[in-house]
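This document opens with one chain alone, in structure tokens, the form predicted alone.
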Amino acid sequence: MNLENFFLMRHELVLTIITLMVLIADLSIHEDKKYKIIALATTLFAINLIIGFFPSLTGNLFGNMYKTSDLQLTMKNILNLGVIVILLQSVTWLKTDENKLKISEFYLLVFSTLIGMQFMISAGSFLMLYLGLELATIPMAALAAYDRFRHNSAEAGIKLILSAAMSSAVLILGISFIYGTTGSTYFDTVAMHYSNTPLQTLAFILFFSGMAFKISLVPFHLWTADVYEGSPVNVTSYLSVISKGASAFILVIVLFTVFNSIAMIWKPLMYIISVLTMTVGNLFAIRQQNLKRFLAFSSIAQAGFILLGIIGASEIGMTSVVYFIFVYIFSNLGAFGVVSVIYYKTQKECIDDYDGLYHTNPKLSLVMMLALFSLAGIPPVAGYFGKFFLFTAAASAGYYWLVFIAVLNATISLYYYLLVVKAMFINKNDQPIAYFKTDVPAKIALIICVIGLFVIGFYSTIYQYIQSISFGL
């Protein structure tokens, strides 16, 4: 192995000497100069973000336990184009007098998760995936109690680390269990390998057990909404978009490369599971008030949807996945980033708080229509495509009735994104939402989504370019 081959992991490198350039400039900089920090960052972050798009070599490294491909690399690009946005979002945040001595942190909290996901995303054995998973998870943990001095963030902290821990002794276990009856960890050794027999079987369970909890799938899910409503609202929409993108590409890898031979196992369950996520997410999201609660099982039920690509286990099938990640990455951060600018100006972030905001801030009521549409998947939007390539994928392998559900459970997300947009654009207040400028970032960040939302819908390029590489792990 020569020098050369570590440009193979070219994202995880940039990404750690970026991490090291922002922890020496905190060691440098007078604390009244802190916030020079952010702009270092987002500049250097935003200089990563151009690198990952820069033509590259694939193969993989250390005996085949890291690899890279066309698609993975695709993977890491499409996260970093949200962490950029989630950086562009958090500047008014990180200048407030409560976090201003803690900027650093928060960004090489951010960036070392961001490492975790990219090792995880490349891994070629069961042990790089699973340090990769905890290297992300632990300091996502605090990242949600960010805001120490809050009972409901440090609770928050709290409660995701115990779960993340014992999701993490589930999955570790079915990991034991699958080297034990495959005597490898590798994926190409252990598919060659793999068959249904009991304890291979419990061995899949338990894996996908503890990655469900990433993704948020019922009955996996009870952590989501209080850690969401806890932690700050850049964080809840990092864990959101990033964290559960992230786990749901490494879980589709995975499926299609080292379980297809047991497809027949986990298709049903894939199925069952799909539609507990989509109705118990759908419905509970119709009782919530709090817009962080409220987006938090919005974002179960998507995780729902995603299955549906899932179970279909073919070309388009993967392409559908990893399409609607890119879109659902806009769509939420649009949704999110409204919420995060109304409430540091405000601190209000309830739906009845809404009302009447298109007649005092029409453009930021927009911009969560747009968001809120293309999550329930009304055309013209990105969502509606998104959405269109998942029933096509679950319907082309046959699951009519599953696509049948899935279509109820998108009329009633429809009802639910519906109320809040009633209440900005039809409700009365008598006391609405004071008019304010959003600062420059964020506006950035806003325009960043909505040109996603509609570029990514309409430009089939994106969609014909993940279909090409698809089947290139």
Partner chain sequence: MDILSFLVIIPVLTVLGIIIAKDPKHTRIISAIGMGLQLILAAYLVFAYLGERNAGNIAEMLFRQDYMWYANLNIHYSVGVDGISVAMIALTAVVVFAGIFASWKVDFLPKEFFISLILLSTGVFGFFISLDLFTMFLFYEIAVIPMYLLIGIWGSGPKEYAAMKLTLMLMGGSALLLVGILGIYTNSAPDGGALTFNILEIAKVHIPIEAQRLFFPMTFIGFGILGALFPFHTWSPDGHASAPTAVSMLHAGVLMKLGGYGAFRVAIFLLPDAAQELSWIFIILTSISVVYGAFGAIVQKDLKYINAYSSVSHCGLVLFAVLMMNKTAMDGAILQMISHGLMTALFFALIGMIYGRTHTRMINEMGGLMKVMPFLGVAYVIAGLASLGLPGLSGFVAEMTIFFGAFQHTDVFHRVVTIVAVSSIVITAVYILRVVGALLFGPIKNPHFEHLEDAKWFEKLSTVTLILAIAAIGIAPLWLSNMIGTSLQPIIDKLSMIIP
The other form holds:
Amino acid sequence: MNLENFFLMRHELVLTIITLMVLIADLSIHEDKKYKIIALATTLFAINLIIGFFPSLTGNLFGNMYKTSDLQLTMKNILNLGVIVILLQSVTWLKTDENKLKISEFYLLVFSTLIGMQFMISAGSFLMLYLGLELATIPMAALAAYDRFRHNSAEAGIKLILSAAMSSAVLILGISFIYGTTGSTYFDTVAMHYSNTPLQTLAFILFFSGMAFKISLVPFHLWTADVYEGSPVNVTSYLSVISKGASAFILVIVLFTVFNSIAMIWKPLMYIISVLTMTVGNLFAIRQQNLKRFLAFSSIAQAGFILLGIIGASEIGMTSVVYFIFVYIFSNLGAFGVVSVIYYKTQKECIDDYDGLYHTNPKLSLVMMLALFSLAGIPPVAGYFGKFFLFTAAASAGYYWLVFIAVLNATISLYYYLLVVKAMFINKNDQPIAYFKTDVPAKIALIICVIGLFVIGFYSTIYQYIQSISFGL
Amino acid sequence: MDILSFLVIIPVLTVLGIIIAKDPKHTRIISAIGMGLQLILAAYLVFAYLGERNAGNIAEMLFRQDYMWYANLNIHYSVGVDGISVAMIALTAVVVFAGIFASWKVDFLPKEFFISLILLSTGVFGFFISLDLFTMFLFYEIAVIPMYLLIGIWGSGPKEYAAMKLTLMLMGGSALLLVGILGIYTNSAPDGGALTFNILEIAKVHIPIEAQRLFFPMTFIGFGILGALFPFHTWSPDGHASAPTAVSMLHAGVLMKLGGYGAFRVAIFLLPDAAQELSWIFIILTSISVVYGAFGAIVQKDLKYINAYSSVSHCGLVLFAVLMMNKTAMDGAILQMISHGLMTALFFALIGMIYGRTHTRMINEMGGLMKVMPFLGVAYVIAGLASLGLPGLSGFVAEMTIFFGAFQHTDVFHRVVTIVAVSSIVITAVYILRVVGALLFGPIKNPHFEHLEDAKWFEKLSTVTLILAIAAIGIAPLWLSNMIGTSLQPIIDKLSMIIP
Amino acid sequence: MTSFSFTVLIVLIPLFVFLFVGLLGHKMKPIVSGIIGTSGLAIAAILSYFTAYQYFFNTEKIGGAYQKILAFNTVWLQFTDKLHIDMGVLIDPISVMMLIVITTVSLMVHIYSIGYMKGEKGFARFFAFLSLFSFSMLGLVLATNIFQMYIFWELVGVSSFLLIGFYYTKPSAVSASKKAFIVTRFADLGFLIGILILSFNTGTFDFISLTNVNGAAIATGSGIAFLGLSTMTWSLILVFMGGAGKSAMFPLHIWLPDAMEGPTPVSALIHAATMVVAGVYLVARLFPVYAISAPDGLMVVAYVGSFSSLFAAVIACTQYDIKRVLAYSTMSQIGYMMVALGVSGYGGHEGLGYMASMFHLFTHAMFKALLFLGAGAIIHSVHTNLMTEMGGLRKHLPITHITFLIACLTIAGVPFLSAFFSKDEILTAAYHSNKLIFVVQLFVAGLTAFYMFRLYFRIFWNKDTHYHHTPHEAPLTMTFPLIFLAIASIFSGYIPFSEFVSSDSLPFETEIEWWPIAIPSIIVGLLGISLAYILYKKESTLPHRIASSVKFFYTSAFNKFYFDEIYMFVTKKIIFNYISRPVAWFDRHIVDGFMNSLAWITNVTSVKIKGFQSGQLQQYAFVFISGAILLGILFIYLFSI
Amino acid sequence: MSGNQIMFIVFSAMIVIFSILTVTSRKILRAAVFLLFVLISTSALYFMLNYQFLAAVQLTLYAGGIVVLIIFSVLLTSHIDEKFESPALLKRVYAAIASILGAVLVITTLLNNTFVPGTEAAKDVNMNLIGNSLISWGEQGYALPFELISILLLAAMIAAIVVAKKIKTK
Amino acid sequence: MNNGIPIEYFLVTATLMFFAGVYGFITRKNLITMLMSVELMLNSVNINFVVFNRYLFPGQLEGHFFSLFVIAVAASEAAVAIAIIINIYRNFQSIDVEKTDEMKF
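Form predicted alone already given; the form predicted together with its partner chain follows:
In what comes next, the whole complex appears, and the chain from above leads the way.
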């Protein structure tokens, strides 16, 4: 082990160091000045983000337990990018009275879950995958329950931790069978020994159920809406964007590298799950009033679309999944950003409350609209490109009917996204949300999102870069 | 110089200009200037195109520009025009220009209104210049979405319902379309090689017939929904009825043409075998559209509904002609698109102006308006006459070309449906005269109408632009018809190769 | 050979006048627009006379026949390689004759209108429309091909529509104009389909190649196609349908009486002299095709014409509105022309009917225009259309009285007036071809004389009605055309028509067959006049008693045999209530309902499945586990590959 | 029947019975104690399989740590002698169906599977090996997970504190 | 083979334990008992790992260590879960899972 090796896993290392620094700072700062942690942690994380973009080596460490490649590095960078946006959006919330004394805990928990996700992405064995997953989940429950005196927050926390615990039990049951049939938990070895004997199929399905839980695929999604609704807004966006993105990444990697040999099993599986997820997510989203819950179901439906790329099971598929998640992060963060800004100013988070928003807060409405259009896959925002490439991937593999169902679902989804747009732009309201100034960090975060929404779509280099690095998988 | 891209750039710049504009007046002026430039550019394009052709340039598409965009999917930003697209671009420019003036007095959120309107037109222009299915679809969707806001915010009546229905149905159509396009893409290299979205390159290969059978209906219905194909037309009456003036103009005038244009440029051109094989189904549907729309229009009371149904009928004729798949009929189809685009835009502009004065669109509440507003009345009569196919106006030229083209088929089926389609001209006359009679003639029913003002200058400008265009085509159709016909040749050649 | 390219101007001048007056008319003094219109037409008329002179006297004939001269031709629209619509001017005997008729009558009507329309709102508009009509009608007759004819045919229709509906604030005028347009439009549908079939079979629109007796076109499509008739016959019958519509032949006649809602000069010009004979002209244009390749079609023409003329004459006897009487008389007279064409053969003396038809068209234009203009003068002075409210007008309106009498005598077929000759030729042709038709036409001649003199006596003799305003003679602008046309009515019969117009363009000789044609014709005419004299010279109850004695028949005829009602029933009830309404309903409820129900189903499903998201953590777990198990079962056992 | 087999039967029977009792007992403290029995029996199985270290960890961490934690929290939140009302019948039926179906599925699949033993020679499991493995970073080294679990424990601690601690409100 | 007890016996035992846990998780109303059910499930998986390791792949210790880490994870999970349960108790004055359903549909 030498310095180069450290550099190889710099994402995780730097993040760990930052976490520790925040912890130390927290211990040494007086209670009344805790707010300084905000600036410190954000700056540190920004540095981490930049370090992440340094060119780097790729390779395996710890006897293949830790793997990194350009693709995985990119994924981590994407996650970091998302997290910094969330951190910026959270500032308003953290400055509220209630959170005054637990500012640093927020950062600690976010960073440690992020470490978990990054290890998960870089996992080279099921053990690392499992541990990363747990690290990404257990503190997350605390984040969900962060607003201690809100019933909903507590409820979200308990629902998350218990269902996560159960799902991870199912997941490791699957892993135990994988181990039992292949004699290893290392991806490389497993991949060599995997075939479609019944037990291995069962093992795969159990494993997949556990992962599906994290990505909220139907029928493993039921926790999602409640947890999203109950959690503080920024935690919800963290959950729906980063946590989900990371899990989707690793699912793709595992499917393509480890379970490649049973693609004939998981392709039809994905087909079924994808159709179910899109449809159910959409059907539930239609009736929602609470925006967080609404976005929860919408993000369930979005997960269904991701499967389309996976099912493409090709270079294009891989690329489009990563690309879509990238786009999705920005779109969803844009939407959640607006929700959070408004929620912490006015405590309103229902679609009805947004009636006539455009007339008082036009900029926020526009950002929201762009974000929703991106989620719906309407050009010229990036979501269109994301969806198009996913569909291309699935179509290239010959799944035309699946694409058709997906596009129909995209149409349904457009319906409910438009409901929000309608509320903001069309509906009349005697007492709309009054005009207010958005805090600077949140504003920056929203601007980043909007720029991202346009740039990612039109600047094809991003997509091409992703493709160039996903070649090896 | 990449003059085609300017067609997209100018509107975008105009939108940016509007965003910085300070007050509604500036907004209007900027829009007018922008779209005026666009009109000039379109006119220049027509002449440049004809010049090139006269100079002996026989390339299928002129003014080609091609930039690689998404290299790994072989997606290009690829533009080029032939006579057909040039004609459609000119149509769009005219209608948008007229639309700006028809909505001169929008006072509720004018800035947003013009932005949406021009964005919509951006999509349309982009659609017509695209040679790449990807960008084509992109622009198509860009064109559809501003409709929602335009109808939802500035519309009237059950606008939210109508806007939603319209958007969803069109998006449902684009769902089919997307699958079709992807299907074409994935089959675009049956002999190996790179898959492509480029229309011209796809046209060179022979897509396997099984794939064609699957994707032709998808593509055709996808575009057909936008072209108000029976039974997928119901967004049209509600949408038009609720939309504000300029939007109805643009929508019926231009956006619906995307359907017809796409149907032949993509569905027929790229999937000719299946088109031959399956056209009979759609011919039946379109001929139903033609007659059905006309009958539907007879009993309507709302002016916009009448026009919407009439659009169903007329646009049905476009698709009908496209499906006839011979040069004359297709020529007629394009002419009909242009002609219908102009006259329906004129109709909607006038209806908007009348509604703005009378605050009703119910024909039974009106009457004798000719007396108080002769200019609008005359214009309405002209629009009506164009619609019922009076010689000397564009509608006649288009319809006749279609009928004669369609009648070139020697089998009974094609001839019978042609005669069915022809019979619509009588029904059209019935409802047009009914409207004109009830609206303009007779005694004035409502005493308030006695003091209504006639058109203002901007309204006149809008109306006259359209009338001139209609008359120009109606009186001297040959150059246009030839311009289209020449460009149709490659398509016909491709079709004739597979006709047994 | 003389160049006839200037003839384009005959068509274009009215067009320019129309555009000029139409666009700028409201800015001028009314009289200025009247003068511009009239002078424009005067130029056109002069040019027409010049054309006629040049054509008939200064142009070389080939083989003794008048040549068809393509004075001007340009491609207007190209359909296929073979089929293209041209715009041009075709000069041949009948088109030249029509030029004369149209420009003459039109000029007279223009002059007349300056007086008649004085003080009307929309004076300029009226003249603009008149010019538009003249333009269209001239374009129609000069058409080089059937499609150009169709184009102008439609334009004529629309000008007629505009002029009938000239008093657009009057609901009856509006509905009359609508009716006229729609009925003729319906007929035009047949015309159009006819053209479709004809042009497809022959591969050309062009009249010259179509009617070339030795050409390929005429020989095509002779095989039996449908219901025992050949394609060619069908197409020509359909084309005739268009002609029947314009010329108000039974059963497409219903619009013509209503069209009298228009200003009277319009009735004179359009609905008496020119437009309504377009149908006759159309058949004459295509006559060689009819005669050679579709004799069955020609039979149809003959019977339709004959029936129409009888039918109209009967109705005319019962009407009280003077313009309606004239309208039915027009219909009846056009029936004559159709009969003449129908019974005619092709070439030489066989083609007598053809010549007679054109001849009658010519004379009819003059005297019927005169009648209408006279009627206009009467209406102008007494402000009513109903003959029941008139009587004894001969004292008040001397010039009108005399000219009207001349016209009545002419139409009644009194010897040595123009119609005597033309009608005589028709009867001759009919006699040699079809005796039944001959008898009918002879009877109609009697009826004609009767109803015309019924009209004459009711207006100018009969009781002395008391008028609110003492009627006085019309101004010179109105009486001049009356006098001019009266002269024309008297003398136009002496034109040696067969020298100029014949089916094969070869001049031939005609002579009056006194027996058995001319004499009986004169006798029935005189009988009719006498009957009218007895019944209507003085006020009496006799007509009433006669009417009551054949009450059923009389009422039917008075109500035009209920044709309006039947049509009303068909359009209003059947089309409106049983087709359109259901279509609209179907559209709203079934088609749209289907689309809406998709949305509804989605929403309902959404509500129905909300129970899955019960908020109960344990239920979530249950679904999770069940899902995993089911997927396991599915993929292990069902998909076991 | 060897002693091993008897032991196995005893312990596995205990595991199964007490598991079921844990999830059906209507008194919470009893359930906790039954859980303890299950965990101890499991640890006994580990001993049988010759994984003493793991068995020890099982006893200390699981039985000693978690169960005690659970019992504490039970004491904090419930009355000890409170008897639950039994869950709704329908719920039990559903749960039973799911569980039994799942068990049947897994068991049949397991029984149908032929397990292929690895070819490597058995390793002697001793503390030395375990300790070395935990800090080595090569193949079969667990330094990285070990570090990771430390972060996890730290994070869990922070998480538990942040959620549960009482904050002085002003 | 090993000790004369077939591997399947262990696995069946573990499976029964797992699904007992599942049953408990679905039926128990008390949050803490649900947590206990989860512990049962995790424990059962541990047995699987250990048994596989011992019976099939004694050449390395992957299963063994996996169990070890699962135990650690279970502990931290329990800690956080209990913290949240206590918080729930403070908020709802009850730890009945059926009462924590304020958010639904």
